[in-house]
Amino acid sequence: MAKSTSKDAQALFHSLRSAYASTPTNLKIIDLYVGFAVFTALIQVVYMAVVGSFPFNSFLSGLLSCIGTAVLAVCLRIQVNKENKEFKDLAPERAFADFVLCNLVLHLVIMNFLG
């Protein structure tokens, strides 16, 4: 039984690979870029529960940075990718200048909330 549960996360793991291989490079970067601010918020996690949380709200906007950061890339691959019939409309111009923007009200909220 294990044996076949093996070969059958290894064909998974072969088709997904496969499958990712062919994803153009802007997708990739944005995916990179999703991965290095969810690495970024588990840092601070991982940081919070070994130091302290003494300014509470300085951990929690560093946290929301990087989470709120994760949400809007994924947002922007979601538009740039070609493959989605929803966003074909949308200039990769447009999504990119709505991802800055959102960014931008983002962190300029972050600044408020940390005093």
Contents of the next structure:
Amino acid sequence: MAKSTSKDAQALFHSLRSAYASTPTNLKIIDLYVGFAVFTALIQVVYMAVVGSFPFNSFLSGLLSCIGTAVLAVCLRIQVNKENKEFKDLAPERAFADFVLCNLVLHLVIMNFLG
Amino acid sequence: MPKLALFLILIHFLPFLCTSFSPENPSSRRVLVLLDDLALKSSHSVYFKSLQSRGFELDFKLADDPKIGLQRYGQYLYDGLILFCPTTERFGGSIDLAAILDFVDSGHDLIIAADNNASDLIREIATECGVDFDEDPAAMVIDHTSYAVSETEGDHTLIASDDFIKSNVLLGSEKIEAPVLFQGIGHSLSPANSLVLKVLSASPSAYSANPKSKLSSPPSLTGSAISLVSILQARNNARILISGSLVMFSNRFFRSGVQKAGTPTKHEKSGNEQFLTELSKWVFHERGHLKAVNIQHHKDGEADEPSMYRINDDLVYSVEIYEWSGRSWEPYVADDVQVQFYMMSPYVLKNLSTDKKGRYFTAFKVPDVYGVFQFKVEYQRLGYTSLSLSKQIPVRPYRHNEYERFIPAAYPYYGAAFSMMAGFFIFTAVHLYNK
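Mind sharing the form predicted in complex with its partner chain? What's above is the form predicted on its own.
Below is the entire complex, every chain and molecule, led by the chain shown above.
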């Protein structure tokens, strides 16, 4: 029974990987970028748990900078995905311009809060 | 030039030429003495002489003199009032109960001596001061165990009492060895008045009754609830002395020897003179009158008083407290003066240390709370005038640029924020050139 479960899981991962292989490259780049941001956020959480929360504003801004980046990147990914019919009227150039503007605002706030 | 020098010298001596009362100088100088009978002036002369020798101008008047008055054109003519007129039903001139209460309410001092057969007027004044005399006009304080041994009097109304209040500021630092002779009416303190104090109380075996008639019902005043001499310091620092006996101020009692019943020691001289003289020094503000000047506070290491503190500042607070000795302001020395750093409740409560020259100081850290604070000194001690100082000071939080920068522990967070920015640039480049 357990063997069949692990086989099912293997089959699931396999089908997921083969399906992901057909994803366009620009979306894969965005995924990589999101993964990088989430990984940095996790490192900071572990560091805070070890060292303590003393410069708490610095911790918050470091963490929120990562989370904000990840969220904005996900938003961009939704908008530039050709298979997403919801945003088919929105030009990918416009979506990218929104992404850049939001990032500028995010990093301005982060720099103010970093201390 | 010589004229200018002369002028400067005269200016320098001007304070000594002025003899009028000033708030800086709390000593009462002019005292009105109201008497039933001018014979009291000679029979109580020792007490009056002790006041005069300390610089008081006594103005003796009969209580029903039609020309007496406490004030003229809204100015008080006297700084103190002595009522040695227990039987007076109404005063002459413009003085009445309300005038005397106004006199006290404006910060002046009062000595009342009643007696048995005290008039309703004197009783009313005493009631206003929180003291209720025995309602029976013929009642006297009788004590069959601690009376004064005497050859002529056998009804035990001449009491030798040594149950003094324990306070150096009220009775002087010198201990009163001999008992005090008392003959007169007893009183009780009104429970509603928290300012009035027993200075000389009767012994537990005393009671208040008419000595000439048989005791048919239990006496209303008994034991040490009977006060013989009481004092009151009003909230405006006016001081009042109330005694149930006029004769205790007399030369006869001052000079007579005293032997308390049941004790073998016979004192050459009763304690009356010492007791009443020391108490009059207190009543007329020659002792126990405090003033606080020169309240200062500043940041540790600076000299100027700031308009505002920041949270967690270190500050130094100091105040100078002096006691009036009758002639000059002497440094007041105590170890129980406290300062509060107060906003709705005291955030800091610290004892002040003193340099024994009148200066009290302490240093503390402003709490990590911002708002409008007050430095408060509330000093209320038995017999001393109350000090109530408060000074308001705002406390602000850190400014935006006052926070600590570049903390080593925060470098990973800085690194994360900057790597996110670098990541953004790289991602932008890759995203644009990947088309």
